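There is one chain below, alone, in structure tokens, taken in the form predicted on its own.
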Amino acid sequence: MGNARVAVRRVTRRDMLKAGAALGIGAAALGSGLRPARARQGGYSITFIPGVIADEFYVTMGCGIEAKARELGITVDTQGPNAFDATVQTPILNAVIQTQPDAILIAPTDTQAMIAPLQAAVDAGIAVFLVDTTVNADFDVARIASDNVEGGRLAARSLAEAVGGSGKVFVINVKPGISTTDQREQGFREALADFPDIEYLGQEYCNDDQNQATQIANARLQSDPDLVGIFGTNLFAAQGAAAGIRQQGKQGQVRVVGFDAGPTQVQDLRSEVVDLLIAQHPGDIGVTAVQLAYDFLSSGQAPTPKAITTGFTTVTRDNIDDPDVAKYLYISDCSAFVLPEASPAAGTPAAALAAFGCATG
């Protein structure tokens, strides 16, 4: 998912960032008056590095990135790992740094392990924007993501309602050290405190692998035959939970709330294996990230505050065909992607983001 890279370069934002770093000048201090010549002669180049290349969440985000980039005249290159793993993502990031894009939009695969590789990008004068996941450092220009703690709370409340407020529930998570899914489990666990008749059995990790998630669900359904609910914290965890329930013939007996809304998850919802999906807005994340990158590269002014959160849509069998809900279902290719009507306008980031439904803070 990318266009050919522009080869001719003049003085770029990266060159100014390098000079600023050498002089100890912060990015925002470069000022809006320093506009790189390249912006007037054909646009910037950005690289998108998703957490994993085949996940429909990141596919949908990439569609938003490419659509907004085309609108703004930005060149996009997409490169992603085939597994959600820092040891696989790091060589890709290292190679991207050598190509010297103006900005990198990346979903880091580990909160700690990706710090040093990303610091290398910053040291090379490349503007770094974190999309979806984050790291335990503060060198990025901005981070755009869902409010994952609140998403976990929403999952807990929805599952509690589905199971009638009592019984044993369980979480299939991805792997430790991922900011988003760690936060979803945190929010889920915290919200269950409001339901004293629900027993939380804890979580197991599927390594972002649907087959492992299915094995975990099967084992848990056998060890705890009175289990009443499962929360899958991402697309593959939720798909594996649904597969395990089908294999055990537990449809309608064990309720499932899944994070994300990929095509397989939607089919699981329609076939009554899954009871509710919490759809993030990955297309909005992508559109917003590109707009923020464009504004920063054009003006030198970083957004304040730097954290931008996008919304959720609760998907049920009753509302799945509502156009206002269906537009947030994830896609496997960009052929049907349409830019949101309220996508941010250049030069007015704060007002535009508010119109776009993004929260800051």
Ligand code: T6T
Given for the second form:
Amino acid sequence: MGNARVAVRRVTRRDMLKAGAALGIGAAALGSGLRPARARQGGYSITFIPGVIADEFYVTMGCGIEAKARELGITVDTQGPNAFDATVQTPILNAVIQTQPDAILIAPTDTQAMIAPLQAAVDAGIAVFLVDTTVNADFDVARIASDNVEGGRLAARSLAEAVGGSGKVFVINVKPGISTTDQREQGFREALADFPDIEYLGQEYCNDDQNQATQIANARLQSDPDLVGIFGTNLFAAQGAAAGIRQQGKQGQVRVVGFDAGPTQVQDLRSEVVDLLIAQHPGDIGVTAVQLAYDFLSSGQAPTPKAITTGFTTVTRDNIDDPDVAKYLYISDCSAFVLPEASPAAGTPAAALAAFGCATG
Ligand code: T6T
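Could you please show the structure of the form predicted together with ligand T6T, as a counterpart to the form predicted on its own just displayed?
Let us now look at the entire complex, which starts with that chain.
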């Protein structure tokens, strides 16, 4: 996913500390991730570290990152773990820090375990932007993500409608400690309180593995033959739920709402195993993050507030062929990626983000 490198003299941490000293900014402020304005314009290098490499959500985000970076003359390198696991992501991040990019765009795989490794990036003078997932710390320049609690609520309401407002429902989640999927389950659980005839059987974790999710679904369909609905909190959880239902011949009897909208999920929707998908806008997350990184590196101005929320699109068999919906289905390579026309322009982050449909907060 890399582009041609632009030869620029790298501004070192020592340069920054010197510049910071001249501006009266000490090492502590520099270490907070907020760097002073750069003397140079453009020619920046960023590294994208997704949660896991072979996941169409992050592939689509990477397409947005690359397309926007190309437009702005930024060099992008992508280094992703092959499992959604902090012990795999940490050495990748450590190696990236050694290459001293201007900014790192990262989906941290654990809210706690990734704090210290990311602090090391900040201490090395690298601007950190969180894309999708977050950590329980405040050293990032900005964080760009879906509203995952609201997404979970939307899933609960959609599943409640699909099952006719009563019966047993169950969640296949990913693993504890992931900000996004934990929040989706939270929102789901909270919103079910409005449906007194729905019994929530709780959640099981599939470890971001479709096969484990399939086994979980199979076991649950056997232990609770009167189950009426499953919410899969991410792409692999939802794909596993669909596979289990297919294996047990329960299509149409057990309703499924899935987060995300990868190609296999779309097939599951079309073949009537899944009832509804909640597509995030990963391309928009990537485009927005690159624009914010560019603005920050060239002006020294961090966005305020720093949390930027991108939208959702609800995908059903009725609307899936509508171009305004289809454009949010995830892709497995970038050949079909189109940079959104309302892509945020340089210079006026707040207005541009609003035009792009992002909320700040
Ligand atoms: O749902 C997305 C992402 O938002 C989440 O943080 C992890 O799983 C996905 O990448 C989908 O597999």
